[in-house]
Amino acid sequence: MKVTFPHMGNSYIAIKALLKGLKLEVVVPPPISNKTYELGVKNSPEFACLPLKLNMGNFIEALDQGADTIVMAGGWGPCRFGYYAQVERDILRDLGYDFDIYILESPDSKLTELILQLKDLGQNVSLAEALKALRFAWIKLKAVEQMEKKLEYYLPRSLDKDKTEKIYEKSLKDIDDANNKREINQILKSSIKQIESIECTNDKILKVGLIGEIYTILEPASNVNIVKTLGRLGVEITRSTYLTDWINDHILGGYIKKSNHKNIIKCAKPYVNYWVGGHGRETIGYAVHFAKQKYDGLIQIGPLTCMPEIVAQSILGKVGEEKEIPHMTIYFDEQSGSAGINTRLEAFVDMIQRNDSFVLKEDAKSEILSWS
């Protein structure tokens, strides 16, 4: 059995470790490229959102490299993600691919269900071996996120941004290659020491909250690498979604690490009092949370036609006005070009720098608060 799965940011490092721990041969899809986009767009419904199209591109490239089994997450609720696996399966079979597909359904905080699903997927693994594989994948995921947060903090401050990015990229490769927890700890210690030794600017750094749909936030290829782009513009990003938080809140029942989810849901009230699918409620909750933390601005991102984020966008203007925090919304699809997106980001950063530097007249302030 040669198993593959779709990309979503750096999560492939942990997923690969998990599947190897289940004694499976893993075919990691190539990094998302123009070819991935072309394959996905060509073989997906036009109205489908960007994550489905990129999943399709990932699967076709992996099947062409010998994979014969796809592992895909399931879902439910008012978001099209719950249909992804079934739609992708039918399209790929119509294209003539012969493969098996395992759909890991959302366990809704019941960890035992997830472990049993993983044990069934593995090749004659015991329950203890499945647990060991899950634990090692978690350790790798935490290490990856630690380096992602270091990049988000140090890239806007660093005077040698190329070197900062190189250290970060090398640390990810080393974590991917690591065979045990001791090696991962050594990699983290060395990489963090290197990144912290780079000379930093004393200038004030703008802080922006990145809110929105989970895939678009986590996958740089779907958002023209917005974290690095803003980092190079001197902006420190804090994301509303980190994968360990999502797993802890939605799969592990909030028992593995301290959870902020209840506070975020509380922050969303009275703007959103119920679940609207996807991460729409969390988008508003984090918008309020970041405003309370005195962030300089908010950027909401999501795939074009994402219903939960459209609901959130319709409320975000009121949040921005009442909490006096500038905000901008960007939707991504296969037509999104880096030049256009970068121009919009530069303009937004200029605006919040003005907001930070000058006392604004009321008419100018209202112009700055909404920049969609």
Given for the second form:
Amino acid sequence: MKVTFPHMGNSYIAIKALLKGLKLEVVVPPPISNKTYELGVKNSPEFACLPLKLNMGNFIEALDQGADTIVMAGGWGPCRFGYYAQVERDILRDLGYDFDIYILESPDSKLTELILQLKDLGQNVSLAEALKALRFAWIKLKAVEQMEKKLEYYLPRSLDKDKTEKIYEKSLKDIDDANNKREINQILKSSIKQIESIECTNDKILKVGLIGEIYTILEPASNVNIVKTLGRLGVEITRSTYLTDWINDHILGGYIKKSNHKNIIKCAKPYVNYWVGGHGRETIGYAVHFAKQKYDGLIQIGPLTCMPEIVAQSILGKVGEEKEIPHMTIYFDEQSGSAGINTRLEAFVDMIQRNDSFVLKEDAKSEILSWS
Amino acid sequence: MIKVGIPRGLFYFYYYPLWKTFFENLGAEVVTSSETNNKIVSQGIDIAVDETCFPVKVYYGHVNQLCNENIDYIFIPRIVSVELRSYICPKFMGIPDMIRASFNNLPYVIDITIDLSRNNKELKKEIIKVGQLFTSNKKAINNAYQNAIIEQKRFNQISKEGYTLDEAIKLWEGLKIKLNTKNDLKIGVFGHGYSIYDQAISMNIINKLREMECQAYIPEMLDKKIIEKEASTLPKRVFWTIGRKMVGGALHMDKRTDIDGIIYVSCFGCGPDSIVGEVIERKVKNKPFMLITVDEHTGEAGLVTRLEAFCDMLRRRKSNNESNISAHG
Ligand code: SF4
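Right, the form predicted on its own is done, so what does the form predicted in complex with the partner chain look like?
The complete assembly is shown below, putting the previous chain first.
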């Protein structure tokens, strides 16, 4: 049995560790490329959203490399994601692929069920072994995320951006290869030291909150690598979604660490007063949260036609107006060329920069007045 | 008299009789926006965000028209779920919030939340909350709601007879409508009710078919049990209420000898449609199938051509089949 799964950012590092811990042979799909896009678009319903199409591309490439089993998450709506696996399975079978598919139907249900499903998936693994695999995957996930955060912080500041990115990429590869916790800790320690030792600018750094749909936020190949693009423009990004938080909030019931989720839901009021599926309510909650923390701007991203994000987008204008924070919304589909989007990002950064210096001037003025 | 405005879009097509009766029983006057027209469409398009689906844009247009009328309340319910473990669409869950954020001359919004996805414990509370805007007498509120349910059932009965939901509402209100019964083709027509029965959104597709001497066979004519039975043959339950109705209905019609073809009207930018349309297209194996995608730019002429071509094809097929049968029989 050779198992594969869809990409979503760097999560493949943790998923691979988990599946290996379940004594499975793993085929990680090749990183998302133009070819992935082509295959996915060609073989998906025309109006499906981008994540489904990229999943399809991942699966086809992995099956072509010998995978014979797909692991995929499910869900119970109202977002389309819950029905992806059904459609994907039927299309792949019609294409003539022979494979098994395991659909983990539990993102919103109980952890114990999930663990049992995973144990079943494994090749003769005991419960203890399954738990051990999960724990190790979690450690890798945390390590990866720590590096992602370092990149978000240091890329806009560092004077040698290529080097910063290189250290980051290398650290991911090393974490992926690491065999135990001790190795991971060493990698983290030395990578962080290296990244922190690069010389930084003294300029004021603009801060932008990246809000929106989870897949688009986590998968750089679906968002023209927005974190790096903005980082290179000197903008520090804080995302609304970090995978460990998401797992903690939605699968572990806030068990592992303190959760900010309740606060975010509170922040969404009175703009969004009920669950609207996906991350629509969180998008608005984080918009308010970032505005309160005096961020310079907000960028909302999602796949084109994403329903919960359209709900949020319809409300974001009002939030922006009342909380006085500039914002923009970008939807991605297979036609989003990076050139066009880069131009829009540059224009946005330009705008918030001017906005920011304007505020500074106002401050300076009041200072002069109070001195006189 | 207190006036309650009900926009003629989205849930209107499914539940108008219920809410109209409820409000009238509580002593209110119910005002609706006019049937969708160009002005409503263009204003909706102006106000709503570009990326939203056509029916929601049209709904914005209806709300806008009501804002300029002298009403005390506007009724914009949040319909999360009307049955266990199912939803309509995230936009139905967010619509009162979306509307509030987009208009600044709104009358007081009555935004009852209907969420039966887990249980119906909250429903009663919500109904009483709305009723209390008009009376403090809980018994009167309860009576109004019971009457409303009776009227809704009467309406559902009418809609079983081959009338579109739009027509069924008119009949329920006492108007007379006579359907042209001269037809030689029977075509299953599917799509969200607020799209296919809104004459502007669907460009009157049902009547166009009737003019081409086709009977439009719509899912409202089918028994719920039949629909659920067919829908349950899928490996995973479709968790959109209307979507499941479409899938079950289409699968059922696919097997029926009296149905000549199936049309699915999908809205550009509609999330559930992009999946449901695909599922139906894959599963309908025995009948000719046509997927029509409509949006605010769809031209009427193009639609007519496609419908005519489809009907021609069905007629040719039918006469071939018949001559085949007679040749052997
Ligand atoms: S179901 Fe489709 S058409 Fe209806 S509101 Fe949702 S996205 Fe729009």
